[in-house]
Each structure stands twice: as structure tokens, then as C-alpha cells.
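First comes one chain, alone, set out as C-alpha cells in the form predicted on its own.
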Amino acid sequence: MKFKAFLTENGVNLLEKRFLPALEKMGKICHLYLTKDHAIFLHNLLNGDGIQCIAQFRKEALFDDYRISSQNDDRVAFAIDISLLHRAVRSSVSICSEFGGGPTANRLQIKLVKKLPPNCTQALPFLTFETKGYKSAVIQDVPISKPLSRAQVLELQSALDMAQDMPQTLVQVPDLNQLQNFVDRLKHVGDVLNVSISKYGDLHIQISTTLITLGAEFQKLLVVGEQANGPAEDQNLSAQTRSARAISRGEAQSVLVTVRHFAKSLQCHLAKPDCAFYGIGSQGACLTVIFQFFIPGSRQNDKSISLHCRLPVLDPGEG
């Protein structure tokens, strides 16, 4: 199997300044899945433990002169340490800058190689960054796992397909900072968060302990998918009561998630999304957060980039 490409200036900026810092917060190790058309970072899709996080890029968003081949339908996947990858990209950028002519004027090549490390008898796989200057080249090797077998790649693709199932109702939260400030205060109150989402465009977040109940409600948010008009007679009721009535009418869903997982998912703000959508999966299977990116200088969705998280839900007995 072979993979070789050049990171574009836009690709370097996306990875170094935005997505790798966000992905580092999701977990130390992730899978990097390369296909003919996409580069995809996947957290927890195979072990199912913790937040599933998927960042997907069309190859043109990150690379030019992109070449890949394998016997797995030109698909290659391996596990990689995000912090080591981030460090390699960051230092390659600084090396390019020292040589002059901008971050990628000297071409930052990335490729899969097998090398024999010192004191080893067997060649090991690496993702290698090569920065060429005027008189020299600097090479950095990021260790990776053995590339996944055909069966493992199929399993990863199947998990990715399942993780693409979107909730029937999504509500848009344009101000992630407001939500993050609230959740930061919740960390000191308890461990379990009740999240309900209605077809009316309401997002209700509540934490309860034996001593205190604390909640926040975001109303009249933009709804994508199935939606409904809230009954007029509910308008003067408390947020808790309105949420309970909407759930009883089948016009809202509610799940329990850990405060830790919810707070961690908000770290995706480091990727600088323009807004986020929240939804609850079919039969309350998970809480889904979709981060949306606009084409710079417009309000149009940038379809070359996608990022979303799926938070595992707790059994009501655990709450």
C-alpha cells in the first residue's frame, strides 16, 4: 500500500491551528482513514468507549498531488497519536518558515513509509513529513500502527456508515461560548446531565442532585428536520414542565449524558466552527453534535469539511 501527498497552505492551517488541537482533546489515539477522495480522523469508532468523533475532509481541502493505492480498494487506515502528529505538523511549519517564502512554499510532503529503527530487527510503519529547503531536507517520522487489514478496514467503514445516521430533529446553537460557560459551571455541581430537544426548537439542559437542580434553556432555535409549533397554552409554564409535556406528546426527546463527555465535545470549538447542531438519535441511542463550517466570507456551508460527535447515553437508572 502507498500514500503520498503534499499538504497545501490551507491544509496546514486547518490541521495545525484548528482541527488537531480539537482532536487532541477528544483522545490521544485515533484512526486516520485515507480513501481515494477523503482523509478522515476517527475517535472510538471500533471500541465504542467514550465519545465518537469524526472529522472528514475532501482531499482537496488538505492536499494536492494526492496519491493512494492499496489492495483494499485504495483505502488505507491506521492508528496514530494525535499529539505526535500535531507536533510534526507544527515543527514542519516552523522549518518551512525559517527557510523563507511562507509556510508551504518549500512544499511539505507527507507519505507512508516503512523503516528499520535503531536497535530493531523489523521494519516499522511511519507517517513521514519531509520539508525541503534550499540546501537540505528535514524528515520527521511519526510512528503509526500496522495498517489495518482488509477485514478491519471493512469494519471501520461499516462503523463510519453507522455513525453517519443523523437525528430526525436538529436544533442550531449559534453561540457555543454561552453554552460552554454554562457547562463549565455545571462541572462543580454533578456528573450527569439531562438533555432534551424539542421539535419546537428548544434545547433544555439540566443537572440535578439531592441538594440542587440547575438548568438552562435555549428557545426558538433554528430547527432542521422534523419540526412542530409549540402549543400556545405551554408558553407560561416552567421550562421543566414544557419539556416534560413535549416529551409526553412525542414532540421532544430526552437523554442522560455525563457532564464530562458533554464538556469534552465542546472542545471542538478549537476547530473554529461557525455554529453547532444538537440532536438525539433514534430511540435515544446517542446525543449527536454536528459542527458546521462556512466558506470564508460567506454563510454557505463548506461541504469539503465535516465534524461531528456522538455522545454515549446513560441508562436512566445510572442518573
Second form
Amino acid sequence: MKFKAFLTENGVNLLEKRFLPALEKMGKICHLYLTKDHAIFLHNLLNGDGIQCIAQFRKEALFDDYRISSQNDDRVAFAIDISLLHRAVRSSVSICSEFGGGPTANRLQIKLVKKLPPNCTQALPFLTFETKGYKSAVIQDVPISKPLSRAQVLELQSALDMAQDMPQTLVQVPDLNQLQNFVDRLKHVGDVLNVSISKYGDLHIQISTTLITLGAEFQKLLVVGEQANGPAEDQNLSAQTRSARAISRGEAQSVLVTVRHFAKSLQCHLAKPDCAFYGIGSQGACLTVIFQFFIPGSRQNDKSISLHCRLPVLDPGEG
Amino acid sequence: MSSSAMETEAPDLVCQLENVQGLVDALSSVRWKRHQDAVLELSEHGIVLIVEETGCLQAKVYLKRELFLSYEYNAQGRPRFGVSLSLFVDCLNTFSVPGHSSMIRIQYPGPDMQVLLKSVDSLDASIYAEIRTRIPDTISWDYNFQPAGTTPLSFTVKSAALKEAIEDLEWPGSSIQITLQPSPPSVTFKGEGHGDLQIDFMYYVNTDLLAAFHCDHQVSYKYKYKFLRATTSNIPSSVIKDNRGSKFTVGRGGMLKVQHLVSIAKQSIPHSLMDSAGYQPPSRIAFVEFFVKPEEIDDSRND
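Next up, the form predicted together with its partner chain. The previous block was the form predicted on its own.
Below is the entire complex, every chain and molecule, led by the chain shown above.
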């Protein structure tokens, strides 16, 4: 099992400034799954509870001279502490910047190694960062789990395949910051959030407890996938009635999620996505949020980067 | 109660407020612990929110009708209802968007005696809330504040300095003695417990700090530290930023009244509706008052 690659300048920027801060919020530990073409950060795919988060990069988005080999179809996966990884990348950046504005190619190598740490009798696996600065070279070892077995990798791959199904209707969140700000304040009011999404382009979120009902409705959002025109007679109704009527017509779906998970999913805006979409999985299996990234300077989707989260839904009985 | 009759009538109160954050600030200033019940009293003059604790401390927030963009009052008498203060404030807070002026509409009662809140500034996104109310407990109304004599015993001190002084007094402990004396005109806060700490505000030494002072004879009362602390612990930052003062008045029997002024106005330009009507907005201030009962009454020194 071998893995060795050079992080590109763009790759370092993506990871250090955008993705690692966002992924850190999703949970301390994640799986890093490396294949022939992709590097994928996966949260909570193998254990059932918690928010699932999948950040996938084509190798060219992050790396140069990417070499991987394993007896399992050249696939390697292991668990890693995101905050340690973030720290290693950050300090590598500061060493690289000793060069000033000069060429930065091939100065930040990462590779998989097995080392005998001091005071240990057994060699342990590490992801090693080798950084060559102007005056110094620094090696940082980020501890990782034992690489996943063939069976575990298969399990991870099938969980990943399962997590790719798209909701039939997606609505675009108008202002991620505003929504995050609202949800952060909602946390004080209650724990369970009812999210409903209609084919008319309505996103309606509501907390309801014995003492209070508090909600926000966003209308006329951009719809991707199945859409419909909202009936005119519904326009003057309250948000709650409108949602209920759309659901009874089969033109909207609603799920219950925890406010905590919903707030967490919004933390992905740290990765600076260009837009975000919410949708409900088939049969209300999960709430999906998909983030899109544009090719810099354009409004075209950058297909080499993808990020999405799946929020586990609560049984209505629990709500 | 006949609900069908109620639905046909206009609600007791429908009002609109321009700056939710100001309201959140004003109400937060009387929030001294996590779970507090508040009573709201509506009248043609405005809304009063009352909170109290164990018969020793009461706080009132006065929201005059002039603070509201519109205020339609239709009730007979003065409707009163109870809400959880923390829930009410947390809920109002969700309406406040940083960097925006967030306008809300408040209605009481809803079809099920709720308080209804709704954001009114944008068509495509709206926030709404229904807060359940309860029948209020009877408030012990013996906070009847009466002046202690012909001359009021009062002083006004910079809110920031007051807050700092009271925070400093945490160290000596449970009970704080406040003394006003006419010569030299000064106010003394003294804490005794794990040690002694005395903080003097001298009127002539620093007139910026102690802005006004009225006292014709020496008075001295002790108050529980935690109640004094409640009067300043949540002074909103806008009060400190505006460099406002807080007024202390000692009433009959040593009842202490502490008043703060909290701005409800938007920080930016005055509202265009107000201007076009050629109407100067009255100073947009919510009055916050605390009444603290003294710990023990020292009859020999007073009245």
C-alpha cells in the first residue's frame, strides 16, 4: 500500500482556508478515502447516527504527481483527526511562504508511512507532510488509523454510493449567512426543526414546542428538479397552512431534523461555496444539502469539487 | 370565554416596531437568570413588562407607544398576560438580523390567546412566531415607591462606572451598604464579608462620573449583593456606548429605585415615514426600572 503526492498551491488553499475549517465543524474524526482519481473526506458514513458529510475532490484539484497503489484496486482509506491535519497543513503553508513569491511547485509532499514512534514497540501509520522551505525542511507526522481492510473499504464505497442519490426537488438557499444567523438563534428556542420543501420553491423551517411556534419561510426560490406552479389561492395563507396544503397535494415533503444538525450543515459555508441547495431524500429518508462551487471567475460548476451533507431525520413520534 | 366572539373583534393590540434589536436589548436588561416569568400589561400608553423575584426585587420595562411605528390599541381595561421572559427574548432575537433594520408586527391575542410576531420587511422571506401566554400570577404590588421626604434622595451615575463598581463589589460578598451623605456630597458603596471594599463617588471631584446628586440628610441601607448585581448585570452595550447615566433614588423605608435608559432607535437614519409627516420622532428610549428592597431597616437614621 503506497500513497505519495504533492499538494498544489491551489490544493493547499482549498484545504487550509476553506474545506478543513468547514470539515472540522462536522466532526473531529473523518475518513480520508483515496482512490485512483479522487480524494474524499467522509464523516459518519460507517456509523449510523450523526450528520453525513462528503467532500470529494478530483486528484487534480489538490495534487500533482499523485501516486497510489494498493492490492485493493488502488484504494486506500483511513481515519484521521481533521484538526491535526489542519494544523499540519497550516504550518506547512507558513514554511512554504518563507520563499516569498517564488515558484511553489513540489515543495509540499504528503505520503503514507509506517514509523516506529519513540517509546513504542510497534510501527504505526502516519500521513507525513514534508515541507521544504528556503532555509529549512520540516517533516510533520499526522497519526492516522490503521488503513481500512478490504471489507471495510467495500463497505465505505457502498455507503458512499448510497449517499449519492439526489432528492427529486432541490431549492436554492437565498442567503446562507442570513439563514445561519437565524438558525444559530433558533438553537435557544427549541431542539427539533420541521423542514418542508415544496415544488413551488418554498423552504419552510419551523420549531414547535408546547410554549412556542417559531418559523421562517422563504418563497420563490430557484428550484432544481421537479417543480410546479403554486396555486394562486394559497398566496394569502399563512406559511403553516400553505405548507400543509402543499404536502396534502403531494407537492411538498417535510422532515424533522435536530436544530443542531441543521446548524452544523450550514457551517459548510466556511468552505465558501457559491450556492447551496436543500432537498428531501426519497420517502423522507434524509435532508440533503448540496453545495456548489464555480470555476473561479465564471458561473460554471466546478465538477472537480463536490460537497454535500445528509442530515438524519427524526421519527415524527420523537418530535 | 367565547372564542367566536373574540375572533370577530379586533385584537387588543396590533403594533409595529422598527428595530427589534433595541427591544431585545431593553428586555435583556431585566434578564438576570435563566428562567424568569414576566407579565406584560397593555394599555393605550404602551406596554409594560414586569419581572420579579422573591418579593425583594422587581423590574419593569416601559415601552411607550411612541416607540412603535404604529400602535393600535382596542382593549377595554388593561389586558395582562404572562410569558416566559427568556423564551420571549430568544424568540425576538431570531427576528433581529445584523446589519438590517428588522421590522416586526406584534399582535395580542391570537386565536388561542398567543402573542403573534411576524417580520414585515420582506415579501419572499418571512419569520413568524406564536408564543403561548398564561394567566399571570398576582404580582405583589407592594413596591409602591414613595419619596423618602420632601427632597428626593437621588444621584445619577455613568452606567458604565456603576456596572464596574458593582462587579468589583462581588469579591467582598453578600451584602452591600449604600450611603448617601450631603457633606461632602458623596455616595459610598461598601461591601463587607470576606474582606472590605469601599467605593466612593464624590460629587465635586468628578462631575462626569456622578452627574447629579440630591441629598439633604445622610441615609444608609444595606442591599443583597445579588439583587444589586441584577440591576446592572445585563445593561445593554448600547447604553455603555451612548455613555448614558443610571439614576438611583432611595425611597421611604430604603426602597431603592434604579433607572436605566435604553435606546430603541435605529443607529442609522431616522425613518422616512416620520420625516415625510413632518413629525420629529420623540426620543426613542425605553425606561428600565428596578426596585430593590433593603436587607434590614435601620429606623434610627431615617425619616
